[in-house]
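Just the one chain here, the form predicted alone, laid out as C-alpha cells.
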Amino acid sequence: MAIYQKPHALEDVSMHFCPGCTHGIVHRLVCEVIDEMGIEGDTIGICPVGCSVVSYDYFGCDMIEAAHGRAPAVATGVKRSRPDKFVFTYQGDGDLAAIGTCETVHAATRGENITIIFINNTIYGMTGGQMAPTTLPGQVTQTTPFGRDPKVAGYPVRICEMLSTLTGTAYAERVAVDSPAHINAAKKAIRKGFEVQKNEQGFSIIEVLSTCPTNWGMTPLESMERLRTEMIPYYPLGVYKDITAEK
C-alpha cells in the first residue's frame, strides 16, 4: 500500500503562504515530479521577487534569487553554462507578464532549453495587490478600485497563446490546481516540462491558475469558485504547443 507522504525534495519547515493560498499545490507538485525523475541533485531552480521569492527554503535542490523580473534570464545563464543540469524558473504574474516580458519572450523566442513554471492569480500578490498584466476586465485591485477598465488599461496577456506562436517554443500548456482532477492534470503538465528539457526540446512553460486569497478579499472557498467561474472561462485550460505530439 503507498503512504502518501511529503516528497524527499520538498524542505520540512513551515511555509510563509497565506491560508489558501495554492503556491503551496504547486510546490509538491514540482517536488514530486523532481523525486520521480531522481533529479533532485541535478536540478537548479531560480526563484524571482513575488511570493516566489523565499522558494529556496522550500525547494531541496540548488536555487539562486534572480532580481524582478530576470529569472529566464538568469536560467539561460545557468543553462547554457551547466547544460548537463535541469534548470528551472518559478514566477508570478507580476514578475514573469510585466517587469520580465522581454526576459520571457526572448528565452522562448531563442529556443532556450528551460522550464518555467507559470503562476497566474490575476494580481500582485506579495507587494500588495496591484493591478497585473492578468487582471481581468472589471477586477477590483489596489491600483484598479472600480475594476479594471479597457479603455484605460488594456486588455489582459495571455501567456500561453502568445509565446505558443515563437518557434523556440517547444512546449505551453494551462492548468489549474481547484481540484483534484485539475491537481493530477497539473503535475502531468510540469512533468512534461521537465521532460521536453530532459530531451533537449527547447522551452517549455506551464501556466497555473492559482488563487489569491488574501489580496482578492475572498475565503479559500470563495477563491477556488472565483477560478473556476471567473478565471478558467477567460483563460482556457490545455495545450497551446507541443512539438513533441506534433508529426
Second form
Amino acid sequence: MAIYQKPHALEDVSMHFCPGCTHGIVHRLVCEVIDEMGIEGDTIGICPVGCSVVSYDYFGCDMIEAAHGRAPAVATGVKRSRPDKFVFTYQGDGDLAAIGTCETVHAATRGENITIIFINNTIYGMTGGQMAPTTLPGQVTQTTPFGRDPKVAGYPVRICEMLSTLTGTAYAERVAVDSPAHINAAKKAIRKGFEVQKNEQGFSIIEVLSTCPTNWGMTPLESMERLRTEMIPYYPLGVYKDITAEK
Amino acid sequence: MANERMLMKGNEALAEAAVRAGCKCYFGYPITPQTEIAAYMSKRMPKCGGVFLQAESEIAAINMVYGAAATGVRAMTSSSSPGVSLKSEGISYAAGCDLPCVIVNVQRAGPGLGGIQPAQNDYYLATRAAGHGDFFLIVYAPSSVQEMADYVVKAFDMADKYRMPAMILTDGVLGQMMEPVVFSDPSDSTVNKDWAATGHKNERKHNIINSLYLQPEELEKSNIARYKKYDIVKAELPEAESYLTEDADIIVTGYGASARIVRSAVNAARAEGIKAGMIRPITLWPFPAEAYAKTVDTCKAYLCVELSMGQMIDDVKLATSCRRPVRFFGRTGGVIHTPAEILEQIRTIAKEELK
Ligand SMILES: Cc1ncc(C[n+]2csc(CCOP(=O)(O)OP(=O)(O)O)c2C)c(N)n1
Ligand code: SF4
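Alongside the form predicted alone that was just displayed, please also present the structure of the form predicted together with the partner chain.
All chains and molecules follow, beginning with the one already shown.
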C-alpha cells in the first residue's frame, strides 16, 4: 500500500523553487485538498507574478496567469462567468499586499466566492529579496539594507486581521508550514477555504507563513527557526474569521 | 423589440447591441462620458442572465474581463480616456494571451485629467500603444448611433474569429447623441473555444492561459506567430467609407464624430464648385490604406481632420506614401470644429494647391 504519493492534481514535473523553499509544501497541500475533494476537473486556478509565476505548470487544473497583483480581479471574472467552478488564487505578499491590495480588499468585501492562498514570506522572492509590505521591522532586505525602519518604510501589513474586519470575508486563517503539526493544520485550513467556497459562503483566505531561505540568507533549518521565533510572534497563527462558526 | 426602429443614445445603443451579441459579462467603472453604458448594463444584464459588476477601478475591470474571457465567454468593459490608460496593462496581457474581448473607449479630452468634453486624442493609444509589448487591437470607429450598435457586434465577432482583443474607439459626441437605431439579428456567439479555462472535467490536459515565456526563442516564436495572424487581419478587415472621392481634387479625411462634420463641409465645398470628397476610416487598425492609395493618382491634396493635435495624420501620410500634401486641421481640449471652419480650410487648399 502506498503511504505517500504525489497528488494527482500536482503535475509530474520538476519544480524550480529553491532548495528548502516552502512554496513546494503549499503547492502539495493545495493539490491534496483538490484530490480529496475530487474537484480537479472543476477547478480553475490563478497564479500571480512572483516565485510561483509558473505554477500553472504545476497545478493540474486549468490555470490562468494574472498580471502582478491582479489575481483577485481575474478570479472575480472567472467566478462570475463560471459560478459552478472552484476558483482559487495563489499569491505572494508583494503581489497580494502591495501592488494588489486594492483588488484583494475589494474581492473580500464583495464576498467574492473564491479562495486565496496567500504566501507571506516577508520578502519579494522573485526579484531578489526586496522589502515586502510584510517585511518585519529591522529586517534586512536588498532595499532596507540597514533593516526596515518603520519611520521611513512604515509598518508591516497584517492581512488576516485587516480582511477579517470586512463583512464579505467568510473565512480567514493564518497558518504556518514549519512543522508537521502546523502543516497538517495548514492543510485543514485550505480544505476549509474550499469548503466555504463549495457552500457559497463567500470569500476565504488562508495566509501561510512561509520561508525564503535564498533571500533571507539562511539555511532551510535556520529559516524554519526564524519563522517560529520572529514571524509567528508578529503574525499570530489562528482563525481570524469564520462565519461558519458564528451562531 | 426585435427589429424595430428606436431612438437611443449612442452609449445605450452600444450597450444593448453588446447584450444582443451575446456579451455575458460587463465590468466597468464610472467615468464621463461613458457612464450610460454601465448604467444601462446594470439594468439589462440581470434580466438576461448576464453579469454586471461595478469594479473598484479600471484596472480591476479589465482584469475581470481578462478572467471572464479566459473562460471563453464574451466579455466587455468600457471607459473614457483616463480610465483606458489604466486598462493598458490588462489589454497587453489579453493580447499576449490571445484573448478575445471588447474594450470601449468613449474618448474625452486630455492629457491628464483633461476635460470631460469629446476628443479624439487616443488614436495613438488605440492603434499604436494600447499597452507594453508588440501587439495590436482591432479598432473600430463608429460614426453614428446605428454604427455604435453595428460595430460592437462586429467587434465581438472579429475578436472571437481572430482571437484578439477589439476596441471601439468613439467619443463623447457619439456616446451622448440620440439617433434612430435598428438592431440586427444576434450574431452567432457560440464559437468553439477549446483553448479556454473552463475546468477540464478530467477529460483533457489542463488548459493554460498565459503570456509568460521565459525562453527568449519561445517568446519570439509566439510574437512572430501573432504577427502572422495580424497579416491575415490586415488583409481581411480594413473598412472605410469613400464619399465623392472618384473625381475629388481634395480629399478630407476623418473618423467618428469628425467625419460627420467633414461630410457637411465636403457637401458645402461641392456646392461652391470645389471637387471635394471624403474618406472615413471605419477600422483604425488595420488602417484602410487601400482606400487612400486608390486615390493618390487623381487627388491633389488631402486634409486630415481630427479632434486632436494630429495623430491619424501619420497613417494618412503612410497610406498616400507622402505623394501628395497632407494638411491637418484639428481642434482639441473638447472644442469641436464647425463645418464652416473645415470649409474654410478646403477653400484655402483649393487656392494654394489646385493651381
Ligand atoms: C507591474 C509589475 N511590477 C513589478 C514586477 C516585478 N516583480 C516580479 S515578482 C515581484 C515581487 C513578487 O514578490 P512576492 O509577491 O512577495 O512573491 P514571492 O516572489 O516572494 O513568492 C515583482 C515586484 C512585475 N512583474 N510587474
Ligand atoms: S527566492 Fe525564496 S520564495 Fe522564491 S523560490 Fe527561492 S526560496 Fe522560494
